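In structure tokens, one chain follows: the form predicted alone.
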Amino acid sequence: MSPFEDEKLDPRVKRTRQMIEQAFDDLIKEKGFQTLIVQDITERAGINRATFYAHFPDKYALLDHSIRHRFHQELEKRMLNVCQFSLGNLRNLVIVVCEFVDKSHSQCAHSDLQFQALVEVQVRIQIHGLIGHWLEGLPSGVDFPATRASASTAASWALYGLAVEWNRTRRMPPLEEYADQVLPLLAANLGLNMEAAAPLPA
């Protein structure tokens, strides 16, 4: 279910889903994702198992939904989901992804590699979709050495990897400085040089 579909839910259904999501978020912080079971979530949320399964088939689907929803909210805050491509917007996306990865890794108890891998998949999918949308809006005269789909794929992998690397180096250098440092690398992954990309509108 997309964040847009979630907004159309009946208020009672939406409230139950929010209870499930809150219980899930709290439990991940306490015990991690790998050892978490559906019964833990239902007991914390004060619902029965049938109610949980009416919303999500398992804890993996709940995690996918939670990541998509939270990352989409971060994109909406900076209106990156409704803007056009520019170096400024690409730089803002670097900041969003770095902050999201850092927050996600710090919220999960223990060193939960399974959780981190699932976060990576969902965030990369959304980065790929957003960058692909941006590239489709570029003027037809912009030259690409590869297809725009390939450029989106390369940039989404690179951007997520750079965010993980920043997190591993204990958030050094400061994020604003780091975003400036890696921006030329991401522009290159998109097949654009800095001079060609700079005049594009925000």
Given for the second form:
Protein chains: 2
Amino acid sequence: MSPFEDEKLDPRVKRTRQMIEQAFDDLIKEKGFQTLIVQDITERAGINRATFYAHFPDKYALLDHSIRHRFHQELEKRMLNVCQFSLGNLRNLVIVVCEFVDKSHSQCAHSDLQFQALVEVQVRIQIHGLIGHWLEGLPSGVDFPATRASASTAASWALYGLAVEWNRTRRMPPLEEYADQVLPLLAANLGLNMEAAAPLPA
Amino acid sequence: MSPFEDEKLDPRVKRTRQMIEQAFDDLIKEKGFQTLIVQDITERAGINRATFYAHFPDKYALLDHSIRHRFHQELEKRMLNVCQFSLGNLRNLVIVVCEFVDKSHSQCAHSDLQFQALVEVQVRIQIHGLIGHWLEGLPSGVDFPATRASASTAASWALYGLAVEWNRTRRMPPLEEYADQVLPLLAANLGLNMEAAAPLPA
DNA sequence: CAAAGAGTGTTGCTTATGCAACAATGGAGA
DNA sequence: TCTCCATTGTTGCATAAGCAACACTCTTTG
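Show the form predicted together with the DNA, please, the one above being the form predicted alone.
Below: every chain and molecule of the assembly, starting with the one above.
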């Protein structure tokens, strides 16, 4: 459930990965993802090129890892990775995703479509996993429009799409307001009627 | 002449030394030199204890190296390590030494006498080397009170002593003024009569 | 005095990283 | 088309770093 714990790993490995990730993050801001070559990363990180390939198959794998890592950190900040389902937590998730998408889109220079697509895939996977985990924790009596798997799929796509839309409209309305506005939509995906007495704590 | 150039060294070695030196500097500020044990340094640096001993015989050698390194950096900042003798350069050297002594004494918490003594030895060695190098570059016609070797010895001790004194009087008078004040003393050590027409550019 | 603990250096072995060279791919330009 | 060049992954070998264990010295504490 938590692929980024501080495993008791060889300190050399931990250091090298940190240096690679740091160099990668910096370079993406500076020259974007597409024009970035592996040699840039290893030079900035101060490691050998062969060492890079000992850790990542290529720069795409590194990007995937980096996105997962950073998004997971955002979840950790709000403890969304160690909680149960509630409308309040779902609302926080909306906020996290919107902010993350906004930050990603702003830092990639030339509206790099490939970059954005790769971000989307990784983030959606994580959202899907989190919501799926939440739903597993619900009592079996709760009804869903379909299976729980379908529910988390629909909700994760919907949530990401809403985040992109919020970014596209130049972050209007304000995030808190937007979260309140779209929360019923997502709740509906999950089979929750917000007008009736919700079976969950808000 | 320059023991700290960016030699083409194995990047692993460069990294490890940097981490050790960084951890050492931080820890000295936090808990002083005497109470510091090697294990503290290696833990903070994130390296193995055996690796430490592969680079330094003990914490005293590390301190020596650290002082030499930092003092040399100060010389480099003002390009005193790549210039010839002049009264202006000697004056700059006074300023560098005063500032360095002051910084060292302020950062060592409990007026750690051993620490101060170790700093003194290393800094004086460097001053001695630099002045000696300067004197070698002078034309053979210039007169000294004694040999050039004696002159640089006397001057280096005198200069360090003056720096300690300036620190002891709570940095009074202001550094620039103090430098002008003591410059004739040091010049006399080097056989230069500042009242007569100096054979050197000011 | 004895025993326990903390810190020091050292050692043998394992593992990760550095380095240089290589073939393979693909794009740019004559 | 052809060559040139940059980039990519990969490989074998050299070297640095990690790790656990050891003996040794001091200090502390009962």
